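Quick heads-up: it's one chain on its own, the form predicted alone, in structure tokens.
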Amino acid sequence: MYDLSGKVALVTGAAGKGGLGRAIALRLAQEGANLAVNDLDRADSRRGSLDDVAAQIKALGQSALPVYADVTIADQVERMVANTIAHFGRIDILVNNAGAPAGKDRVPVVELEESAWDLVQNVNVKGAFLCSRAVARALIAQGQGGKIINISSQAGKQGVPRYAAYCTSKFAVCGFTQALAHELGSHRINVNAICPGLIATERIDDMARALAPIGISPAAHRQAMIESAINKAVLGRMATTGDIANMAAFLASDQSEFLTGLALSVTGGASMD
């Protein structure tokens, strides 16, 4: 559908077995892109590994480079982007997908620890800033345009109780997207954000454990979250990683050349802004 042949994309936070980053990386590979896939330098049986992702990309006939880096540390981000360019000779697309794990931040503000707040802002906001800055510099130097896609959230448009740190970070990503779109437009670099609702990934388990009321098991609360998401969606189902990956593929392609500075809701009609 979207021809990304010859393009090089960097997707952060891509190791998770059923995660959004992996789905986006594989979708871009299906369109012909070569991939640098990033995550922290650790793996477990639940999260998966970058080597797994790279193998899946190669099975699709594309080149893949695992690049381990902490997106909150500038030196590591700079090395990640430099290694990507050294390996592929260029970079064309950045998907800022890395996100802080749901956990201690999902409490009322009066109970929110400073360290939990800082972790969310560092990963979700500072990470997007550092990666965008490094890639934007490279795209400007190349002089051939490019795409930056930020993963925000519907919670970046409307506040939610017990999500204060997360909402703040995702509102910030939307504002950052608009500002950067203004700055990079003259270089033919499009900057857009995707704002999903609840997605069927392993993060639901983390959220359910953090948010389950006293006396309600995480499993029961997980099911209640899923049912609520389905009931709110006009299209009658919960979002999948494939839905978000499809939007990322569109925004990465030439078909979105005249779109920039947008925060696009992918919620099945649960939100229509």
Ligand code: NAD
Second form
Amino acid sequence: MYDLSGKVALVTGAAGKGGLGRAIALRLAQEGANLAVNDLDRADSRRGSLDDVAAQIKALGQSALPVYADVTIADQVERMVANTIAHFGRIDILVNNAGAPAGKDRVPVVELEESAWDLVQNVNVKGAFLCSRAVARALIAQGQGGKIINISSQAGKQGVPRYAAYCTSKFAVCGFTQALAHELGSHRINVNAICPGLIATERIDDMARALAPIGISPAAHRQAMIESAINKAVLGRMATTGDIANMAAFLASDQSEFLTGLALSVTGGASMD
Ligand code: NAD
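Given the form predicted alone above, produce the structure of the same protein in the form predicted together with the named molecule.
What follows is the entire complex, opening with the chain shown before.
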């Protein structure tokens, strides 16, 4: 549908078994891209591993390079991008998907610890900045255009109680997207953000644990979160990782060549801006 053959994409935060990063990486591979897949170098069997993702990409007939790096550390990001280019000979697409774990940050601002705030801003905002800076430099030097796709959130357009750190970071990602789109347009580099509604990845288990009111089990609260998301969506269901991966594939392709600086809601009509 979207021909990405010959293109090389880097997707951050891609190890999670049911995570958005993995779904996007596999979708880009289905369209013919070769993939560098990134995550933290920390074993977490619940999360899955980059080796699994790489094996799935290879099963689709594409090349895959696992690149462990912490996106908040500039040296590691520079090395990740250099290794990607050394391995594949080029880079065309960056998907800034890595997200700080949901947990300690999901409290009212008056209870929010500075360290929880900092972690969310570091991974979600500084990580997107460092990866975009390194990849944009490479794309400019390559001189053949490119695509940068930032994963924001529905919470990047609308404030939500107990999500202050997260909302702030995702609003920032939308602002960063616009500024960078201005700067890179003359290089034919498109920069867009995707704002998904709630998706049932491993992340929402962590959110349910953090947000469950006293006396309500995390499982019951998770179900309530899902029901609320379904009720708010005009299209009568919650978002899937496939919905977001479809949008990422479109934004990575030539078919979106006249779109830049946008923050596209993929929420089934739960938000219409
Ligand atoms: P997730 O928590 O399952 O995955 C995030 C991944 O990022 C994990 O694999 C984690 O190890 C990795 N990561 C964390 N810190 C990192 C770092 N410093 N360096 C490299 N990797 C790091 O989340 P998900 O649900 O798959 O979400 C992916 C993205 O989509 C996030 O940016 C999230 O904010 C966004 N999003 C998710 C939802 C949802 O409902 N799940 C909705 C809107 C937006």
